Each structure stands twice: as C-alpha cells, then as structure tokens.
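The chain below stands alone and is given in structure tokens; this is the form predicted on its own.
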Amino acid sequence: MKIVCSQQELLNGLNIVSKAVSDNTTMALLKCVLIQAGNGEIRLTANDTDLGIETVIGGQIEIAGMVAIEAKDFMPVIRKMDDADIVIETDANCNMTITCNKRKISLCGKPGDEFTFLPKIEKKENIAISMMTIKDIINKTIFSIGNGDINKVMSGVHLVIKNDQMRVTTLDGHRISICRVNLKNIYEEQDVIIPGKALNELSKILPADAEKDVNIYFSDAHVLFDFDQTVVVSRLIEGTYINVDKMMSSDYKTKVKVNKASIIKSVDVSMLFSKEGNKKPLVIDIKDNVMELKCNSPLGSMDDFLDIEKQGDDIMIGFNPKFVMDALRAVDEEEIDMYFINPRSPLYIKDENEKYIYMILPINLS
C-alpha cells in the first residue's frame, strides 16, 4: 500500500475513528485503526466490538491495498509531523514506512484482513434528522446517564421513535431527563436503548449543522449513524427501559418562574462549598416572591436572594447542587419553569409543551 494525505487530513480523521479504539483489550487488533486503501477511497476504522467508527479522507492512493496500526502509536507520530503532505507505505511483511518532507519515521503493523470490520446493516428505511438537533438532544440529557452497576440499561440511552416524534430518557437513579423533537417525516416505530458511551462519542465528532442530515438506521442489535462521510456503528442494550411515566407527576404545588442566568450564578458559587467530601445540600426557600439560595459546610457558606414569580405554597427544599446545575444549563430559554410538590418529592423543571423534562429527587433536609 501507498498513500499521500495531507497530516491534517489524516489526523482529523484518526481523531474521529480513534473514539472506537479499545484501550482495556488484551486483544491486539482492537487498539488499531485499519487504514483502507482502494476503490478511490482512503478509509480509517476503529471497532471496539460495541462501538464502530469508519470515516473516509481525502487523498491520493499510489498503490491499494490495507493495514492495521496501533493507534497509540501511530497517532502521536501523526500529530509530530509537519503540517504537509504525508507518504505512508507498507511491504508485504506490513512494516510501515512514513514519511513527511525530510522526516522518516517506521511502524510495525498488522495484517488488515485480521481486523474486526464493523456489521453490516442493512440500510432500509432511514430517519433523517438534522446534525445540530441530535448533537443537541444528547448534550441535552447524557450527563444524567447512569453507570449501569445496577441496572444495564440505565448505563443506555432510551431512543423511542413514534409517528413524527422522537424522545430520548436517561435517568441514573437520582434524576431523570427527557428530551422531545419533532422529526421532518412519519417514522416507523422504534423503541431501543443506546449504549451512553456511543452517544457521548457521536456527539463529539458531529458537527453543529443545521443544514445537514444524519441519517439512523437500525437492525435488531445495532444502529448506525450515517453523516458527512463517516459511519458509527454501536451494538444496543438488550432489555426493557425503565417505565419512567409512572414515576413522572403533572400535579404541583408551587409553581416558580426564574430568571436562567440568576439562578445559574447562584447555584455555581454554592458548587465550591459542596465538595464530594461533603456533600452539603443546596437549600432552595421559597417564600413570597423570593427564592433564597444557600449552602452551609465546613468550607464556608453561601447565602442568596433571586427575584422569582411564584404561584402556590411556600417550601423549603434540599438538592445536590450538580444535578440542578446540570439541568439548568440545559435549558435554551432565558426563564426558567421549575415546579415542586412538597419537600419530599422532586423538582420538575419542564417547558409548557413538555418538549423537556428534568426530574431530580431531593435530599431530606433533616
């Protein structure tokens, strides 16, 4: 095999795939990124039997042919080199020579036709939605994802797809978040869950554009996310989501409007005094047309007052101040519905139409 790519080329397209590769293997393959040279297409992929990533670059093939390289090898001498063109050529024993201006650098590789190449999947109906809405969906509720030691399927993203709507549930024991679209056409119906990781990875190389598509397909064990020239390809969770509507409530008894910006200072500063070793609540008070914020703990202590419209009772509640942070930064609109019921139930912080929800469970104050 012979190549010619640009290093910038190169290297952002190792930075896409190398989401794929597999760290904690004994298997050697699995650390390697295949490079594919043929039919007019430079291909890189990275398979961790879970999650596949495959992105084709720009370039010129001299000779076709394929290889596989350890990515923690092969991409710091990438990043080293000159930003121009690079030369990569393999001999028949898979010893790779690169080669950027004066520059010469030799790898050993493996035999490409031993790597795990990504399923195939058979691309019937897809479901095209806009990159800057499902990078947006899953920034929106991937951090209340959960690790999965009790239950896999909290460590999955819940996808259900019906008609011309799409929601997405995460929850991770403490907190729930949902997140609703509407799709530009009528959809089969899917309902899976999507391993957290692969959405946290897609969301990393997806561009923000709102003029192009992502196109989902799906088999019975895998989805594929198909875009600007690149494939990620992630194995589903097996089993059945949580039924979070039953733990959901529209009933409330305090209703409070609250300006984003304000609420977000406040709850930041008392992060610094509810450190992990502590974990001292934030106290939301809630009297009038006030909403008093504090945090006391060895460290220090916090004490802050935010304007607010409110509708019912008064209360005073307890939260772990990350998870209300969490959420609120969430939130695109500049005024902030949050919605309680009495000091032992959850916080709902949720738009009219329910296009969000964010549920949190509170810390007893006693």
Given for the second form:
Protein chains: 2
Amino acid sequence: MKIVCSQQELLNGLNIVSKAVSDNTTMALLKCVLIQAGNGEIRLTANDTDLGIETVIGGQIEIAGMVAIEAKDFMPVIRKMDDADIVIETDANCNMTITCNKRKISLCGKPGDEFTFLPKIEKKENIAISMMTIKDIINKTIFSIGNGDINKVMSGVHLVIKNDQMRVTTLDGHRISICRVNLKNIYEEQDVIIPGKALNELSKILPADAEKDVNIYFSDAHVLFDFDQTVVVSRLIEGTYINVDKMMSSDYKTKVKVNKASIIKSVDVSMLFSKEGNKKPLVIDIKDNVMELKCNSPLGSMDDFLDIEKQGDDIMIGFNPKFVMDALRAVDEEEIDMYFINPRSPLYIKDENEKYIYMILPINLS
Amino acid sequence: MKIVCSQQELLNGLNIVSKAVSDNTTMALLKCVLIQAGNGEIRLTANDTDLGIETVIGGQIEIAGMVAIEAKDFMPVIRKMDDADIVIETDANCNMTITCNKRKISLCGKPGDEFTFLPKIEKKENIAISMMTIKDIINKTIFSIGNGDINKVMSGVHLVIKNDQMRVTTLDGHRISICRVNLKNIYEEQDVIIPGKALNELSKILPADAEKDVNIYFSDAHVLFDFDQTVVVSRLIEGTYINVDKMMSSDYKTKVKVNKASIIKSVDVSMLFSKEGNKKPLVIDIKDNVMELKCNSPLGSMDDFLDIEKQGDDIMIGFNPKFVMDALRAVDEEEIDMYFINPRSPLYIKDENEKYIYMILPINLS
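Can I have the other form now, the form predicted in complex with another copy of the chain, not the form predicted on its own?
Time for the whole complex; same chain goes first.
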C-alpha cells in the first residue's frame, strides 16, 4: 500500500474513528485502525465489536492495499508530523514507513485480513435528523444513564420513534430524563435501546450543524448513523426498557419560576460541601417568593437566597445537588420551571410543551 | 475580624501565598493561609517552614484581627463567589462567615497565634534585578536540578554574585546549566544555594515585567525576595556547591549551527520512541552539512535530516533526547551553536559570550 494524505485529513479521520478503538483488550486488532486504500477511496475503520466507525479521507492512492496499525502508536506520530503531505507506505510484512518532508518514521503494522469489519446493515428506511438535533438530544439526556449493574437496559438510551415524533429517555434509578423532538416526516415505529457509550462517542464526533442531516437506519440488532463521509454502527441492547410513563405525574402543589444562571451558581457552590462521600443534601426551602438553598456538612455550610415566582404551597425538600445541576445545565431557557408535590415526591423540571422533562427523586430530610 | 475585599483582590493574593501552603503535612497550620487585618493592612501569609510567602491585598478593615484557614477549603469558596465585594467575618471561636451578595458560607477557622510567621531578615544590602530577568534566569536553569538523593546541594540552585555579575548554576549528574546576567551595580559577594522548589514557585508568581525590580536580601540562613506587595522568604541549603568550572571545557572538534525550531521538532518526534523505560538514545550523526537524527526502539524508529553549518570533524554521538530538548527550549536565539569534542565527551550548547552554557553528557553508543 502507498498513499499520500495531508496531515489534517489524516488527523481528522483518526480523531473520528479512534472513538471506536478499544483500550482495554488483549485482542491486538481491536486496538488498531484499519487503513484501506482501493476503489479510489482511502477508508479508516475502527471497531471494538460493540461500536464501529468508518470514515473516508481525502488523498492519493499510489498502490492499493490495506494495513492495521495500533492507534496509540500511529496517532501521536501523525500528530507530531509537519502540516504537510504525509506518505504512508507498507511492505509485504506490513512494516509501515511514514514520510513527511525529510523525516521518516517506521512502525510495525499488522495484516488487515482478520480485522472485524463493520456489520452489514441493510439500508431500508432512513430517518433524517439534523446533526445539531441529534447532538443536542444526546447531550440533554446522556448524563442520567445508569451503569447497568442492576439492569443492563439502564446503561442504554431508550429511543422511540412514532409517527413524526422521536422520544429519548435515560434513567439511573434516582432520576429520569426525557426529551422529544419533531421529525420532518412520518416514520415506521421504532423502539430500541442504544448503548450510552455509542451515543456519547457519536455526540463527540458529530459537528453541531443544523443544516446537514444524519441518516439513521435500524436492523434487528444494530443502529447505523450515516453523515458526511462517516458511518457509525452500534450494537443495540436487547430487552424491554422500563416503562417510565407510569412514574411520571403532572400534578403539582408548588410551581416555581427561577433564573437558570442564578440557581446554577448556587447549586455549584453547594457542591463544595455536599460531596460523594458525605451524602449531605442540598436543601431547597421555598417560602413566599424566595427560594433558600442550604447545605450543611462537616466541611462548612452554605446559605443562599434566590428571588422566584411561586404558585402554590411553601415546601422544604432535599436533593443530591449533582442531579439538580445536571438537569439545570441541560436546559436552554434562561428561566426554568420547577414543579414540586411534597418532600417525598419527585421534582419535575420541564417546559410547558414537555419537550424536556427531568424527574429527580428527593433525599429524605428527616 | 471583619474585612471587605473584592473577589479579585482576594483570589490574586491567595494564588500568590498558596504556593507556600504545604499539602503533605499532619500539622494543620501549615495547610492554612493566615489572614491578618490591622494597621491599615490586610496581609495573607503561608509558610511551609522552608518557603514562606506574604502579600498585602486591598480592602477595608472593619474589625481588626486574624484567623488561619485551610487553603483547600477557603480557595474554592472564594473562587466560586460572584465577582463582587466579599465580606469575611470571624467570631471569637474562629468560625468564619463569608458573605457575597445574598450568599453566606460558613467555614471553621483556627486561631492564628501559633502560626509560623516568616523569619525576620535584616534588610541590609538589597540587590535589585528586574522581575523579568529573575523569572527568565530561573526558567533557563531550573529544569536540570537534581533530586538531592545523592547530594542535598544538587536539589538547589547555585547563585553567585560577584561585582556586577550574577551566575546561576544547576546540575543533576547528567547535565549542567549555567546562566549569567549583568547587574546594574557592584554588590558584595554572595555564594548561596537556594532550594529549587522555592525558585520554581517564585517564578510562577513573578510577573514578567522588565520595568519593575525584585529586591533580594540575604541572611546567613535565608534569602528574601521583595516585589510589589509580596515577600518570599526561603531557607538556604547548607553546604558547598559542586565546582563546575573544572568540568567545563571550551575546546571542541566540531561546531554546528542549526535552526532551533527544526531541531526541537525533530527531537520532539524522537521522544515518541526514546522513552524513560527503554533508554534508547537519540543518535546525532553529523556528516558534512547535514545532521541526521535517529532513534531506534522496539516501538518503531525515526530518521530525520537537518541542514546545518558545520566547522570541524564529522561525529556520531548519542543522548537522552529529553536533556537535549530541555536545553534547546531554554535558548531564545533562533539559531543554536552546538560544540562537540568526541562521542564520549559532553555536548555544549552555548552562545558566543557564554551568557548561557548547557553541558550534556552523552550516552555510550557501543
């Protein structure tokens, strides 16, 4: 194989596919990026068998061929080359020579024959959603994913498509996040659980572009995202997701409107005192048109007062401040609506149209 | 005690004195910053007993007093306050209340009576050197300090003042760095060893200001640096420094002029292959007007060619690339002169006037 690419093209491609390189594995090929040059295309692939990513980069093919190369050896070399054309050449034993200006680097590659290629997904119906929307909906829900220890499905993101609606749900046993978006067309119904890790990596490599679409395809066991010159394929999690609808309630006794920046600042300070170790709650004490936020720990204490608009009863309730913070940060609006029922019932942070709903269970204060 | 300071003043002051806060200690007061309000001054002090730093910050004193507070509790709180006036108040039990806008934080302080204050240094003769010069000369030598395991003096920086010259030397057994600066006056002779840690912290808090001076004072056991509203006092290392003059040589068989940016880039790439673990040398092979840099390791290899101007013999010699890199990075000039004698003798990187000399021992290639 012999190819010529600019440093920039190579680096961009490697940054994309390396998200699917496995670090913790004894299988050498899972740590590799496969470079394939042929049919007028230079293709980079990585696949940890749960998640696979493939991207096509620009460049000239002088001799067609393929080679697998460990990402942790190859990427630093490409990163340190000059911003110029890089020639990558391999011999019959997969020894790789990387030449840039007068500098020549040698690395040991591996034959690509036994590389685990991406599963073939039949591209039936495609669901087209803008890159921006996909990236946004992932970032607005991924934080409340569970670790899957109790129930494997909780380590996934529940994605439901029905008519022209997409609903994304995550939950971790203490909180539920739900986001909805309108699609441009009416689609066949889908109900799948996508591993959180796959969507996390997808959101990192997706440009925040509102004009360009991601095409999504489903098979029985996989989901495929197709955008630009890149394909991301993830295995689906088998099983039935938890029915969250019966856990939701739209009743409330107290509704509060509060400035997002102010409450974020306050919750952030409370996290200096409420740490993982001590499990001290952030206490929210609502009286009249003031929300008092309090946190008391052996390290010290905080006491803060925010102006609010309130409807309904006064209430005092405690939370893990990190859970409140994650939800607050995911909201775009400058003013936030919070709905309370009683000190033992969940807090709901949601907008009027329920485009987003964040449910957070309280900590018992008594 | 009750004081009012802007968040910015407090943070700036804390960032300065916290460099002398001890992390690894069982003595609670060494982890503290002492706040003293009195005589119209708000003074912050930290002292790990080797290094002590004191700085005066702006603000109003409403009630004079003092309190010691753990830096790791206090600093994050101040950092997270609003960019506004902060009121700090203590009661008779040293309980501290920090108020900013409507937010109130409580922390437990400690009485300052047993705090280790900075040693009193009699300010006899002051040596005035610009902030920029001090910062620069530290950064140009500190990297080749030893760890002091073999000889305590090697963990220090040797500073000699004679007439209107200051000479700073560090060495670690593999290399020697020497820098000289001209002073504005003729001073009494000084020959001291300052702990590397103290100068490292000093260089971090010194502004790179060529117009303003640092005043330096010496006592038998201490050195004091006085600048802006800040005083840094360090204990000196006892003992006699190694005589490096007899290790230096101005003979050479090969003189090479090379572009700094090019050789830095090349040595940087070689460090992908020559790692701490494998001890593979960077081989410099000088033939005619070309310098070949080579590194061969189980991970892979590099081969690079740089254009040079050469006087004298061809030579092939090996080095730890990190040592070469440290010296190269410390030089300001765009073109660098390197002097070689033979493959078993040191490399000297120096300018014509010997304002800086970097001596690096080679690695035996055979």
